[in-house]
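First comes one chain, alone, set out as structure tokens in the form predicted on its own.
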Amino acid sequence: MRTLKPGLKLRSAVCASEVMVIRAPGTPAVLACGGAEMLASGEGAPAGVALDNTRAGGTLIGKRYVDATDRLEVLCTKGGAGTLELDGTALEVKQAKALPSSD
């Protein structure tokens, strides 16, 4: 468990998959891809860790995700097979908001 900051930058410990923290919720907390959590620049993988398929929807370069309560967004920088994961539950990937018409 670690406190997010934004600028943060993130790698998974069992896909390709690096995030960069946009927006954090300032508290500590477990951002987790595939299964395990994510590791800081530096930080080396645990031993005997494995992609969870049941946590493999993937993540997409250049997508931004959020959790449900908008607290956490995260930009992917380099995709991989991992579903990113805040807590135990899973982040969205971040919609477009709609403009209004220019009638």
The other form holds:
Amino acid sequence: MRTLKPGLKLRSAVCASEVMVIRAPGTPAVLACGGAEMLASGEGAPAGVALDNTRAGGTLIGKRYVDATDRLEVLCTKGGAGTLELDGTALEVKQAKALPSSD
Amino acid sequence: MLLDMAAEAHPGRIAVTCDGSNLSYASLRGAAGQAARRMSAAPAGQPPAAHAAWLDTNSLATPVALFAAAYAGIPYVPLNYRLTAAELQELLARIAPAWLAAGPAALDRMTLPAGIQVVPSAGLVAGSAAQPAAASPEAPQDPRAIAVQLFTSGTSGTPKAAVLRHENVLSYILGSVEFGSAGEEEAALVAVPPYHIAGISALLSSTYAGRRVVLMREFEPREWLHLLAAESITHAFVVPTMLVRILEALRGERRSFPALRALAYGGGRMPLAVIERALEVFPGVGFTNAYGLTETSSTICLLTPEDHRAAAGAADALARQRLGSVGRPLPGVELQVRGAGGVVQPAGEAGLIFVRGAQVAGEYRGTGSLLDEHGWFATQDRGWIDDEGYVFLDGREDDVIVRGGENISPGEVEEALLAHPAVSDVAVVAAPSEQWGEAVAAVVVLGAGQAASIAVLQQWVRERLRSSRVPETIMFRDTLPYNETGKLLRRVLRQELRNRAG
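Please supply the corresponding structure for the form predicted in complex with its partner chain (the preceding block corresponds to the form predicted on its own).
After this comes the whole thing, all chains and molecules, with the earlier chain placed first.
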């Protein structure tokens, strides 16, 4: 459980996934990947923690993930095997509108 | 972080090309990481650099400096190398202690203020390709930290330092570019100078898209056309004056650029005649008009290729008029037109343009945020929105002519005069008037071999607009004064008119 803030970088305890928080509700929450809470810089994975095969939908680099209430948004900065979840509910990929290149 | 992601996803892909030399994403990241460590290491007895400045034309080292500043956690401050030595000394004194990457030409002509640590810009790249991509320093995580500081051109008084925070820039990139969406064959030609917001946003968007950037040291139309073919350019951005010069350079020549897919333009008023001609000269190319300001982290409105095609092919005049529009706001940007007393205007009514969104920084160093309590930023641009949401610009607030209490926008008079077959360029500005306070004055450039008298041009306007819009004064000039990024220097013309009157 931690308070997620924009700019916070987290990595998965059980796979290669890394994310950066873009928007956050500002209240304490559990952001998990592959069934284990994600780690901030300097934090180590708890002993014996492993990827939960029922939470192995994978993350893709460059995709943005949001919760159902659209209060949390994270950017995947490194892809991995786990599924992202906020307080036990899987995040969804945010669909981006395709825009022509303008610069 | 944007570069880390690109280097993670496709390390061996070419990130940037300049003068035939390349840097891959991995090499660019390695060079930027190395430069960041040098920026963070202060010389003995001196404070660490608070800014990373760039004073040179574009080169392979430009993106190295941009990303290195982010890794080092200090603002990137590209300076205009065309300024005088005195002007540059003043700006450098404002950002000291600073790290300055500069070319030899810039350094030869001035004495540096205290607290400026100089490194040759070329040295940022040297050797980087040979080294393995070192682990980058942990990029700072504070989204409120300043990413970029740009000095405005300072048309009146001291240049202001516009500030863009990481959260503003990131919001623009995430909102307008899909990560890794570019094919390996895609290449973007960047000809705007490094101190222009479009030059910075082009590097960031292309890095995030995975699109190779081909940097021109300085814009030159024949070289631009040469690179278009030689580098199989697929995307390019130009300011209006560049497009005018490209069309002039092409005159009489039939050339095809099969690789070119997209040509974006912005940074100033694009005359309708120029864009119509460009659509003919580059058939099959998708044109995008991008409207944005430094203070809004670049583009806030887009007129898309589909909009261009629809407007160019439209039979009715109203739909065709959209070719002169800057399009509709980006998904993350709200836009309002406000009239007298701050009242939000209905469609079709002109006023001042306000914008809101996470990419809108609206902040200057020392002055603080210019956003109002609800987050709206006054662009100082005048304009209106049509009933389908297309935004039309109508000049800067400061350029409005107040003639006997009546507000006259130079734009409508300029459009009318430009429609005259003998007129190739025109600027309408205020001239001092004892009777009216300000009077309408036009500075006209005639096309080659064309002639038109003052009386004929006045009559032309009288037939099209209200009588108060008819220029009392018309002055002829061989060219209009533009700065190097295509901004019309109206103050120069106002001064000439005052001198003439006085």
